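For reference, the chain that follows is the form predicted on its own, supplied as structure tokens.
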Amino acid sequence: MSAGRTDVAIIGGGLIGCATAYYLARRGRRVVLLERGFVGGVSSGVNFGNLRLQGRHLEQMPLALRAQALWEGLEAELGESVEFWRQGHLFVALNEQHAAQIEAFHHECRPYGLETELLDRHRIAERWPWLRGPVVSASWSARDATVNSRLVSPAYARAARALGADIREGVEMTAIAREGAGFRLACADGSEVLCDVLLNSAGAWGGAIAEQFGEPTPVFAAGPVQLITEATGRFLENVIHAVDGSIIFRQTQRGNILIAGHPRVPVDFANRRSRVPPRKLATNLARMLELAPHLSHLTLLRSWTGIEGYFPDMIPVIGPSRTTPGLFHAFGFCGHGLQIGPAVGMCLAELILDGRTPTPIECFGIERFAKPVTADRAHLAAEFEGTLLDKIGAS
């Protein structure tokens, strides 16, 4: 089978790959995207749908604020709904340490242009009178929003196709070879793709591609757990989010209660399988009911998880390869990829086409893994179950 020629090939059809394909195609470039399953089917489409600005790593704030501006106009841009809802976000402190973190972030994020409102127990009780449990304080961000994550990657893919991008689902890339100044990709269906530029947005599998080009990374896989209950009467318009991520919940526009919470759980990475351990159902439900006991009568409808890529420092890799001209990486988003995804796609398109982006992303470079990274076990213990900590060698 003859090889097709394109300007840019993208490996991985999650939000990052699909958004980048769209922004490249919008500027007239030929794009081929290869996704071995369905777009948004592994990580990007199975998350909580939180477009959270509060509590992010400060180095992500320029990227996050650019992304939020894109989200606010995305449905008009793509011509279809992704159920964008500017719900607002209540960041809840369950102890004094959490309260100190909230107050510090309140001051630290101001220079970036994000305003949050600090709330004491009395003001929380006035606005959320049903909220119970060990709530010490909270901060409120009116700009934070949610989307239906299942809809986002397919919407970007359809918009990219309409602009001429070749989005191929059910096609697995099996080999990459350097060819001249570009790349030759072989696929399991016998097709080949020749490209000048290659984007590695393969999620938890992105590390294997980077390592092939002499850039090993400590990426590992884990699964975030989501639960959803039957619908109930409207009582909650925003996201409730504990500072440590131990419990996160919101009421959908249909009235169901969507529930998430750390720690993430192990997955079967080799066989691309993930499941929710029964113990996790009980834990997350109990944590929600501690804050919202009036929901104890609701029936749990289903649970799910996915396979996400993480790094010990809990920030992604975004940017050009340091060993191979024409190769770009964007993977290991550590559970933060949905909110920043549109801006990452825009920045990658700018890097590929212009050689630069106005948004500072240098801290996400893959070169930071040229030296061993020491993981902070105390921090990661709240993020991952103990068996995962052992695998990443946290110390």
Contents of the next structure:
Amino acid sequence: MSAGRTDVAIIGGGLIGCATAYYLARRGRRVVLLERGFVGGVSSGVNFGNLRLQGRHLEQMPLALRAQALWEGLEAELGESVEFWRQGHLFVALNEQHAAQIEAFHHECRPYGLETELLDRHRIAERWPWLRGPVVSASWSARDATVNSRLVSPAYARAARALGADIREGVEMTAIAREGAGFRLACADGSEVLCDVLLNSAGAWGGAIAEQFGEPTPVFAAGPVQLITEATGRFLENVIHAVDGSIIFRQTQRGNILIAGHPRVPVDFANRRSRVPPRKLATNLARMLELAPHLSHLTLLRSWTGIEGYFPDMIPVIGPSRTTPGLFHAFGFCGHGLQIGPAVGMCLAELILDGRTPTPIECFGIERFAKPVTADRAHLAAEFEGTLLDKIGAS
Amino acid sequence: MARAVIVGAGPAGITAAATLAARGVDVVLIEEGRRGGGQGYRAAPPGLDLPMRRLLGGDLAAWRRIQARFVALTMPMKGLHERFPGFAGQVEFRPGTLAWNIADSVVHTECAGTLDEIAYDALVLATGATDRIMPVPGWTLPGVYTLGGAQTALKDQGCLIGRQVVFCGASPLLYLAALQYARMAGAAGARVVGVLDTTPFAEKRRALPDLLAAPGLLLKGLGLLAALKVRGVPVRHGVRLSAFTGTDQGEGAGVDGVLYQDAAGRTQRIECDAVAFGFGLRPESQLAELAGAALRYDPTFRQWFPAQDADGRCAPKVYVAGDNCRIGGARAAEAAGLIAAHAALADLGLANGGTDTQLVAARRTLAAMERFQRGLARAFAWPHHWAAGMADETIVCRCENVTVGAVRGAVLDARGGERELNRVKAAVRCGMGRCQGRFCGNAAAEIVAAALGDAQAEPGRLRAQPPVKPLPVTAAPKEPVT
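I've shown you the form predicted on its own. Could you give me the structure of the form predicted together with its partner chain?
Zooming out: every chain and molecule, the one shown earlier first.
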């Protein structure tokens, strides 16, 4: 097979890859995206669908707010529904430490343009009279929203295709070689792609590509557990989210209760398989029932997880390679890539085409891993199962 | 002592349990229902006195054999053990128990809201099958049942599904269920008003060489047909079901007729107040998949079965037996249960060395039954070709109210459609409801295959996800897990 030539090749068809392909194609660039499975199949389409603004890393706020503006117009832009729903987000403090966290964030996020409202127990009881459990206080953010994450990457991929992008599902990239100022990619089906610019958006597998170009990172894989109940009468219009992430739930427009909750679980990274540890079901259901005991009549229909890439500092890698001109990285989104995804795609398109982006993203540079980083066990204990922390050598 | 977990107390599970226990293996027999016997040989609940001889006819002896084996197996055996230490393993029967997941050689169960975990040295999955459904307009109307559902109503609850019942579809269960109803209906002032077989009679003739592999069963089948005729039940072959008619709203909602095209292409209608339909069986293979079995496509049945060796091994320490791994019926299930148990014994190092004559006979039975079932698959053909012409507004996924048009549309989307069944599920929710695709999965796969336009292509399959059936959200372990 002869090699196809393109301006930009993208490895990995998650939200980041698909959104970048779309924004590049919108600006008239030739794009080839290689996805060995289906777009959004491993990580981008298996999450809770939270477009959460409150509680984010502050250095991410400009990116997050740019993303929210994109989300708010996305269905019109892409021409199809992704079940975008500006339903607001209640960050629930279950202890005094949580309460202090949301109060600090309330002040810190304001300069960035995000307004949150602090609610005491009395105010919470007025708006969510069914809410039980050890709720101390809460923070309300009206601009936070949700989407059906399963629909997002395919929608971006379709829109990118309509603009001429070549989105190849079921095609696995097997080797990258430098060729002149660009790259030559070999694929398992025998095809080759020649490109000037290469984007590594391979999620939990992005580390291997970066490493090939002399940029090792401490990326590791984990799975976020999702549960869903049968549908019930509408009672909940918002996302309920414990500050420590131990329980997160919302009611879908159909009426099902979608439930998530940390810690994330180990996955079979080598074989690309992810299964929910059976005991996790009862744990997360019990936590939900502690806050919403009136749901005790429901049945659980399904559970699933996926394979996400994480870094010990819990922020992604986004930006140019420091060793290889023409190579860009965007992977390891640490479980919060969905909300910022559209803006990351936009910023990457700007970086690739203009050499710069107006959104501050310097803190996400891959160079931060030039010296070894150790995972801080205390910091990550609530986020990941202990066996996983052992595996990555957290101390 | 080695522990075997057996899921499903039908002919396969009961036989496997008896075989393993007799050789000193501790057996935990898990059954979702209250009693043993499986779908075909179920025992009526206490207090329901069914005339079994009239209901079962020639199947009475087999029913008695399986029930007797089950009773012997689950009787309190304490005294026996005290007198003959090491004579036999314990059998612990757990009725009303759902095996909802398998992970790391542990079966996860739920019983009355309590979760439990059972580690195994050998796991025999004998989870059976359910009716395979091809949607017919109106199939979600009140009064429309699957063939198996109609049998359950009769044998488990002593209920008829209606006073004027039509049996239709293409299934080995078709004539059996119809005749059982005809036997029982008269006394209740009800009758079977028609049997509509969607396979042309010529296909049955063509299937004859394979059907002769089990001449006894072939005769039994012909006997069912003859008995229906003697009772004056009209039987039509080679029909195409157009619709189940009726209303689904308000008082008197329900099915009121079956509209069909006869073999000559003429439109016909039978009035009725209940319909039982089905198109063969589909394996309950989800647990095998979760336990690590690969799934293999069988072009004769046009469906996926757990890949297994000749003795039912499908994953390390995991065995499959019965209709959940090859549609074969009760006799095949009994034989497969014995064979799987012997494989487990061999793998546990408990084989007795010699050739077991029972085992040899079981292998012979299984081979014959398998050939016979291939004949049945032809004689009662899955009408996969209906999928292409099915009306867009027909519901395919009743749990989530997803229409044929929605499934087709996800594939035919001009802006880039989905090409794989699980992706279609993700896009339109087909198979996401209470049944998790157990009832719509086969039809959805055919609709997707037809929309993709490659007649030779294998239809896909929906992947299993735990829990395999709904769990109460209040389900909790007896001892809190730390």
